[in-house]
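In the block that follows, a single chain appears as structure tokens, in the form predicted on its own.
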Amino acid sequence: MQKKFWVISEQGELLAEMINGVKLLGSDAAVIAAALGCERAAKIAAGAGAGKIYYFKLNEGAPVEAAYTRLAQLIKDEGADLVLVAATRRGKTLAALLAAELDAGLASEAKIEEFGDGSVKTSRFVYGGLAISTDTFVSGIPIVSIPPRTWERPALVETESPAITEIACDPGRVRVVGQKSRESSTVNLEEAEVVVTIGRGVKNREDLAMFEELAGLLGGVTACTRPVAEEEGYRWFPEDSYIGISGRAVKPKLYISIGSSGQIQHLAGCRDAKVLVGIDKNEDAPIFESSDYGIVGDLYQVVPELIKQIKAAK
């Protein structure tokens, strides 16, 4: 009997990633996609190759979790050998609700290491990235929340398809009645291919222009470590702009850490970068242990020289 894999998210891009991931697992399983509250996401899932797509039309003000009872019932009715939920903020809550409703195991923010007959093996960072936990599902429906960028994203194609079935959701007991915005980053760090991150080695807020210039030359964006976003005397970036275990996790092609010692709390958010460059004046800084390339020196000399050389190369 053909296996059935579910992929679930409110974002079409993440549905496409997970559908691509199913293919990379080497399985010929039938892919069933659940697009929550977003018709465009359903069309992207169709374009990515899902065989069946459910578009959950949510009532105005309803969070994505409102779909979990109908979704759980569909999973029971259709059957599932593996359920993948994109680990967005709402998605992680939804995964936990599904696990409770289905009496199933859940591996949160994990990677699938092995998929075989009757078992699924996953791995995930624990204790702030100090250790890796491996878990094996041997019974029940395995539910895994998958961090963005775990798999390569295919080209996005929106396709009208008869495979899309619209599902009306119950109103649920939670409704958003109003929103109050706060200062937030306008940059999608998770999507950036180059990230330039600054730490407390930067002396003045006025110096940020130098790092923005470097990031701009590389086609990237700027971010920071937690102290630069939150500590008294800094607060130079919105709170959702810092990289680390309690902040954002990124997976760019190039990550440049400037003026940060490289504590584990910071590295947990950038360890999946394809190339990591560390710049710090302390040759014993932990950042160099994790860097592909390291530059020991005064950032106020190193960064202007980098900018100069990049401009010359262009």
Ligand SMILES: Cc1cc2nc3c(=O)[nH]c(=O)nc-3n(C[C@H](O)[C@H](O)[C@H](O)COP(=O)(O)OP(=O)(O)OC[C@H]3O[C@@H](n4cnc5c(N)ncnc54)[C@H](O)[C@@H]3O)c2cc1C
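Alt. form predicted together with the named molecule, vs. the form predicted on its own above:
We keep it simple here and write out only the one chain, dropping partners and molecules.
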């Protein structure tokens, strides 16, 4: 019998990535997509090749997890051999609620290592990134939350074929009484082809202009390590600008790490960069073990020289 894989997200882009991922896993499973609170996401899932699409219409302001009871019921009714939930902040909460409702196992922010007959094997970071846990689901419906960009994103096409089924959700137990936006990064780190990241080796806020200039010359964006964001009280960079296991994961063509020692928790967010360049004054800094190219030197000399050379080359 043909297997059934669910892909679930509030973002069409992430649905498309997971639908592509099912193909890359070499599976011919039928894909059922659940687009939460976003009709465009449902259309993108249709364009990406889902065989069945549900659009969960949420009450205004309701969080996506409000869909979980209805969604769990549908998963039970339709059946599932694997449930993939995009690991956004909301998605991770939803995945946990679904697992509880379905009495199922959950691998959070994991990669699928193997998909065999009746068993799914995943790997994920544990102990703050110090170890990798490999888990095998042996019974129940395997639920896995998948970090964005785990799989290549295909070109996005919006269609309404196959037909999209609209599902009305119960209001749920959470009622949103107000919303307040917080300062957030305006740069799209996940999409950036070049990321210039600074660490604690940078001493002053005024120095940021130098890194922005470097990033600008390369058509990229700037980011930072967690202590840079936190210790400066998010005045240098907003909270969602730091890279790492508890921050953002990026997959650029070029990642330049400046004045960051390269601890495992940080590297977890940039290990998929195509080329990693490390710049640090300490030649024993762990960043150089993971770098394709390393420059040992004082960043206040190296970066201005790099800027000069790039300008000259242009």
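On a predicted model such as this, the values are computed, not experimentally measured, just so you know. Residue numbers count along the first chain shown, from 1. Between two forms, the rigid core is the largest collection of C-alphas that superpose within 1.5 Å.
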{"property": "Cα displacement of A29 between the two forms reaching 2 Å, rigid core superposed", "result": "no"}
{"property": "Yes/no, K76 Cα shift of 2 Å or more between the two forms with rigid core fixed", "result": "no"}
